[in-house]
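Next up: just one chain, as structure tokens, the form predicted on its own.
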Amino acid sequence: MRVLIIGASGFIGQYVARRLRETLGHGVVGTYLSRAPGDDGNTWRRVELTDRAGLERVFRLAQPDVVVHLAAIADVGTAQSEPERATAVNVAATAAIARLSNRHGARLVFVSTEYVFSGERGHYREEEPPRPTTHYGQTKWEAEQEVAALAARWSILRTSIVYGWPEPGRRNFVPVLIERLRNGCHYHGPTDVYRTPIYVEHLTDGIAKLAQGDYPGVHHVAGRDWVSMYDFASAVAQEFHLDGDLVIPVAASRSPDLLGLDCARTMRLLELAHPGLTAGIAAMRASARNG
């Protein structure tokens, strides 16, 4: 099986590329834009997502059976301040990838987000109607619709906040938090911003399962526990034996931000374990010791 990973050089993408390489042994092609990955056994192609000719060339060279599309402008603030660019990358490029997947007879696995929901209630199920309130969420919801309309064989995987060890020079919430606490700096953790955080290796389990199987439709893969960012940060401090008193509870100045995903149906379907927050953070800490 040949797999093309769009956005394989990103935080999640590098974990997925490594996992599929280990599983398949060959046939993994990944794309990057600005930072060429090292020699990891995979084949790498540079492409700008808004370059249609470049995308077509990558598909022609890769000849994929499965496409995993991870690349996006995923920062909510950037999408809000650069709406035209976010729409071009997140929506128009995804439509082009869906068309190319169809043309090449490849299944498409599109990774989406909890931000397609409004954030008024949280713990959203797969079948609930999206109602995004940010431009980022709107672009991802529009991209989901393009995937469903244009790709003959597709799966959509929505997830929540993803944590783990990034590549050198990259940032992720938990390592940044650990560094702050080790340096004696406070972290003001919102008590009314809720998510279902997932360790990146556990998310990779779900993406790999969709890539290697045939599971059409919309799926949710995130952590089991629905927690506030204050509780999330406190759990990190406890697991890494840091000063939990440096994590200060605060209420957001706006209305509560209640996202997070109910993943029970997807976890049963994919026959995946559904670790809680404590298990996820412990697995992350163990990977640092074993790395």
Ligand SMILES: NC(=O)c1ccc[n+]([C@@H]2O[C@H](COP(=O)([O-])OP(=O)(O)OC[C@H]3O[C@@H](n4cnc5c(N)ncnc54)[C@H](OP(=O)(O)O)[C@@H]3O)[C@@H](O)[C@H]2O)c1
Contents of the next structure:
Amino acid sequence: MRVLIIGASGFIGQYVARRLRETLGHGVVGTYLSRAPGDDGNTWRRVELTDRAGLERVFRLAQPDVVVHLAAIADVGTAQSEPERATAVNVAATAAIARLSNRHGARLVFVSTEYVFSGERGHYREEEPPRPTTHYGQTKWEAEQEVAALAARWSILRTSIVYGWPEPGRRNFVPVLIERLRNGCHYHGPTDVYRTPIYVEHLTDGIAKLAQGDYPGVHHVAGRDWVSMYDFASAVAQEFHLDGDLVIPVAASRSPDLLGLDCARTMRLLELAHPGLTAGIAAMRASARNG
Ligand SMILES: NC(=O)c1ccc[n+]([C@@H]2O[C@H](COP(=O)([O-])OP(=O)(O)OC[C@H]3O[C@@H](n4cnc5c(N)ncnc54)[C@H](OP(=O)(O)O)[C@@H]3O)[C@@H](O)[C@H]2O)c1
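Now the other one: the form predicted together with the ligand, given that the block above is the form predicted on its own.
Every component of the complex follows; first up is the chain already shown.
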């Protein structure tokens, strides 16, 4: 099986690329834009998603059976401050990838987000109607609709906040938090912002399943526990034996910010374990490269 991973240089993409290469060997091509990944034996190709000719070249080179599309302006603030670029990269390029996947007879796995939902209630199920309130969420929801309309064979995987060790030079919430607490700095943890955090290796289990098997439709893969960011940070402090008193509870939002995903249906379908927060943070700690 040949796999093309678009956005393989990203935080999640690097884990997915490593995992699929371990299972599938050399038929894995990964793309990057600005951050050329270290040499782990993958075939890497630079592509700018808004360059259609470049995208076509990558498809011709990879001849994929499956395309895993992770590339995006994935930061909510960047998408808000650069809305046109976010729409071009997140929506228009995803539509182009869906068309190219068809032309090459490839199945498309598209990674999306809980931000497609409004955040009024939290714990959203796969079939609930999206109603994004941010430009990032809007672009990802439009991209999902392009995938469903244009790709012949597709899966969409939505996830929540993802944590783990990033490659050097990249950032992730949990390692940044650990560093703060180790340095004796406070973290103001919102008690009214809810998510279902997932450890990146556990998310990779779900993405790898969708890449290797045919599971059409929309799927939710996130952590089992629906927690506030204050609870999340406190659990990190406890698991890493850091001073939990440095995590200060605060009320952050003027409007509800209750996201997080109900994953029960997908976990049954994909026969995945559904680890909770403590198990996820413990797995991250056990794999510590620098912690
Ligand atoms: N991280 C999370 O908590 C989270 C939660 C829910 C959903 N997601 C979704 O998961 C996916 C991956 O997220 P991530 O956290 O791994 O993001 P990331 O670390 O920011 O990686 C983004 C990837 O997209 C590539 N990219 C960005 N703009 C591009 C462009 N114009 N042309 C070509 N490539 C471009 C980047 O390439 P370079 O780095 O080489 O420039 C990188 O490979 C995204 O679709 C995101 O919406 C993430």
